[in-house]
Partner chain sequence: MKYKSQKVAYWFFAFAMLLLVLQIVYGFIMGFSRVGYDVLHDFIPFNTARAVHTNLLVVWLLTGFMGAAYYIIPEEAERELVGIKWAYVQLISLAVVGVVAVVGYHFNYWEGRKFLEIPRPLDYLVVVNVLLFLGLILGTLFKSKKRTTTALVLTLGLVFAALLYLPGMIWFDNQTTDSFFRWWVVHLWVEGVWELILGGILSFLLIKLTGVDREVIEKWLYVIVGLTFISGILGTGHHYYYIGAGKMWLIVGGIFSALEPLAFLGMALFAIAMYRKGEKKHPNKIALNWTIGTAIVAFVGAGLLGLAHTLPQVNMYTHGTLVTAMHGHLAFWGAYAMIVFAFVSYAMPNLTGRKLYETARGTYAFWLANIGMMGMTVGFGVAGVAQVYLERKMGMEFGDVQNEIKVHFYIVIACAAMFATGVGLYIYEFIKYGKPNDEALIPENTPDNAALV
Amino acid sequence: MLLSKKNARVFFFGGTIVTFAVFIVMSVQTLVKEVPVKTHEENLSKEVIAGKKLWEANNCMGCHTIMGEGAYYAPELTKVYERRGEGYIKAVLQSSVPWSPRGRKMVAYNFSDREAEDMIAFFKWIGEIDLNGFPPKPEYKINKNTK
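If we take the form predicted on its own, what would you give as the structure of this chain on its own?
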């Protein structure tokens, strides 16, 4: 059975309105219910916010990715606190000498203690966000023939 022009128009606009309404309801539900639970908004301290501002002011995303966003020149930093720990991160951020891990040049930011602690707080908070398994943990193949 073919639709008349009028019925096709009603079907199209009706479907568009219903789909748009479903989209709005799902968006509001996500923003109001899901995001605060997964991001742990209760842990947003002034240090975390200051760390985020340092992240932006120093254009860290120009080389690194965080939560899958940014450049792919340098390592992904979403779970850097879990992988490397506070001491390593602090040493990197407070280094007064540019260094080249694995051939990639890292800027010497020479951060103060306060700035480094703010960035660490930001990395720790980011690492606690529920990202549904992102970034995936690498599976290392162990060579059983080596001793």
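In this text the structure is predicted, and so the values were computed from the model without any measurement. Numbering follows the first chain given and starts at 1. Only the largest set of C-alpha atoms that superpose within 1.5 Å between the two forms is called the rigid core. First, how it differs from the form predicted together with its partner chain.
- Comparing the forms between the two forms on their rigid core, the Cα displacement of Met26 reaches 2 Å or more.
- The smaller of the two rigid parts, set against the larger, turns by 16° between the two forms.
Now show me the form predicted together with its partner chain; what you just gave was the form predicted on its own.
Coming up is the bare chain, nothing alongside it.
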């Protein structure tokens, strides 16, 4: 037999240790060198962090995606600050009836001014992260008039 059980075991443990070591080195490099620059960590203000807390406390990711992560029930929000602007976002977050421009309902969060502003600060910060080109820019622009 070409391959013995012992060789197979060496393949498993050896391969695991080597790739794991490379993974750790790359992870450290990413976290120490790349993430602070690409995410503009200097702009991580109190408001942005408060916004992140609200984002998690309400499980916004349970319907939306951000940086492409989350659920597929409601729009991608990475560039929402740029796409809609502050006024629109504030109206959505402070609505006391479920927001539903195209049929689907969002939870009515009734946010205070403070909360809405924190959330907006979070979106603004997210929108400025260098995401290696994500989300892709559409090649066409179709507008169906279902405002």
